Amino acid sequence: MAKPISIEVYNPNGKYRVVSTKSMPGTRWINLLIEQDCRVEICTQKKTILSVEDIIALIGDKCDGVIGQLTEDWGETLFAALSRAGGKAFSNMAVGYNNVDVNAANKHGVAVGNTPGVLTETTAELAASLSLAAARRIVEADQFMRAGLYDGWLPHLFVGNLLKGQTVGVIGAGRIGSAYARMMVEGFKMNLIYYDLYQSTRLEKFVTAYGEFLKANGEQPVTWKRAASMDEVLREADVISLHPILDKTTYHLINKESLATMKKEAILVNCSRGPVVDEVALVEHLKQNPMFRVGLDVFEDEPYMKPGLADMKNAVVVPHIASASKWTREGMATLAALNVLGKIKGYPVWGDPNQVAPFLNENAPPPAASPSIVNAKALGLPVSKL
């Protein structure tokens, strides 16, 4: 028999039972569910990642929907358990859903939600932060100070890279990649080279307009170029930020060969998906090229790092915090809850999952729709006309 799972219960007499596998920031998401007659059960188990068995115990015999996390293995076993309990909805509190077997969800008629449209700027800001931290060796310098090693100014002490006038490379110029590019171009007057299967016309127009503005004010204009290949970005850029999706074509996109293509003093940033980078190859490259630096928010075998990475002074590593601003995380919790609620209440699916401002407006009721259901078409769910 499975061990009891500790929970916190809100609105115990609610008609619909919604389970959250983790406590999530803010209270609005809880209140929105309660207002629609949901009993909300939040797992309070002191365990970072719940097992499949833990989640089955949480689902129990009757459950209308679950809000889960990207660290959980949502496959055949869990969707079968949720379906048996009468559940029709699951939502990741994340934009990604690599942890979800969508085909298994389809088989059991479970709607799968995610939370795009709320974390673009926050994620881009962290990528920019890692770029600057790596360029100016901020973490190394901070550790040096805290260790009591500073005994006076020296000409060569923690000399890093100037960003102004250098070239920033973006691989994957979607919403987050484009937001990052704009920050680096406007914030540090960097030139842009990007690679994407699709032309990013809005980004190109932005850089062109900003370049004209600088020229009109007597400054050197910034430039942009759409690369014909990823290797072109790797060869030419001084700072490279990765923003692709993760699939079989982007697994180990950055490997021994592609690292060798980059400049010896380049900076590589990854806030996308860990397996995009061959971490073993990266560790070896960092060892052999002490002026090469990297900023990582995600890891190949998360939550673990490959051996040796933690010892690299030329690596800035943070624990998957790209979306960790208060506004964004509270917004993600709200969207995940509304995905589940929408399916429970029979609402249609929102027409554009990237335009979620109406759901995040705390001064008005949210639209009667699920913000983002990734398998809506497969399940034949109606689309909102709002």
Ligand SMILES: NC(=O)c1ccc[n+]([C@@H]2O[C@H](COP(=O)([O-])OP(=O)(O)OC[C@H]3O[C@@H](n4cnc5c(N)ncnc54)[C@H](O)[C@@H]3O)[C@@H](O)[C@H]2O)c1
Second form
Amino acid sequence: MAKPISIEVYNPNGKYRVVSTKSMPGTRWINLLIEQDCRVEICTQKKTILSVEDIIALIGDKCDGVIGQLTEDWGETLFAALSRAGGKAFSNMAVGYNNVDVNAANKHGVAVGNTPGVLTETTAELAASLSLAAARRIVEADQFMRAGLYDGWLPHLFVGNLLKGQTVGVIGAGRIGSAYARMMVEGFKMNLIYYDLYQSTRLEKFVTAYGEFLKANGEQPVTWKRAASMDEVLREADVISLHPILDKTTYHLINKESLATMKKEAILVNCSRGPVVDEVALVEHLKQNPMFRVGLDVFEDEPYMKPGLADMKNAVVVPHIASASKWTREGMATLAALNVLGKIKGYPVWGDPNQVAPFLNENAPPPAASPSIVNAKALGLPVSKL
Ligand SMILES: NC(=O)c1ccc[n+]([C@@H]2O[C@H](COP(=O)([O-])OP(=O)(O)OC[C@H]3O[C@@H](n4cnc5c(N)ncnc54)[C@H](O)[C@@H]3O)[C@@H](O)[C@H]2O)c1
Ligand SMILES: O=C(O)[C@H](O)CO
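Switch from the form predicted alone to the form predicted in complex with this ligand and print that structure.
Below is the whole assembly, all chains and molecules, this chain first.
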């Protein structure tokens, strides 16, 4: 028999049972559910990654909706269990939902939510931080100081790369990729080259306008280019940041061949998903090219790193914290809870998942809608007017 899972319960007499597989930041999300007659159960098990069996035990016999995490494998088994328990809604507390089998959710009539928009700037800021940390060798220099090795200023000590005037390459210029591009262009006056399946007209207009502003002020204008292929970005950019979704078209997008295409002193940043990069090939490339640097927030086999990566001085590594600002994490929890609540209450789906601000205003009740349901069309859910 499966071991019982420890939980914390809010509003025990609530009509609808909503389970969160993790404690999430803030209390607004709990209050919003309680106000709408939900009993909220939060898993308090001291185990970072829950197994499918753990989550089946949490779902139990009656469950109206679940808020889950990107570390969980939401496939046929879990959606079948949720549907058997009468559940109609699941939301990832994440914008990326590569851990979710949406076809299985469709089969069981379960709405799948995600949390776009609220993490765009926070994630882009971490990508910018990793770009700078790699360019200016901040982690290496910090370790050197703490080791007591600094015995005076030297002309060659931790010389890195100047970003101004260089080219930033963005692969996947969606919400986060575009926000990162703007930061690097505006903040460091870098020229932009990007590759995406779609044209990012707003981003192009921004760079054009900023270039004109610089020119009018007697400075070198910045430029932009939409690349016809990813290889063009890899060849031309000095700093390359990866921001696509993870699917079969982006799995190992960066591999031995693509790494070889990049400049020997380029910087590669990954704040998307680990498997977008072939990490074994990356470790080998870092070994062969000491001037090549990386900033990684995500890893192919999280929570592990591929052998050798931890020893590489030319790698800056952080544990999947790109969305970890207080405001963003509280907002993600709110959006995830409202996705589930909206489906339970029979509300329509919000018309534009890129405009989620009304759900995040703490001083006003949220709209009666689910902010972002990725399979709304497949399930034929009604869409709200903005
Ligand atoms: N590290 C983190 O903590 C963290 C935080 C937030 C998001 N993410 C990841 O970032 C991803 C992007 O988030 P977003 O909100 O910007 O999503 P988005 O949908 O706005 O942007 C993704 C972009 O990738 C493009 N794309 C898809 N396939 C591509 C391909 N084969 N080649 C080039 N471009 C391609 C899309 O056209 C789109 O413009 C998420 O799916 C998630 O996996 C990670
Ligand atoms: O996809 C996401 O939202 C992140 O990886 C976690 O913030």
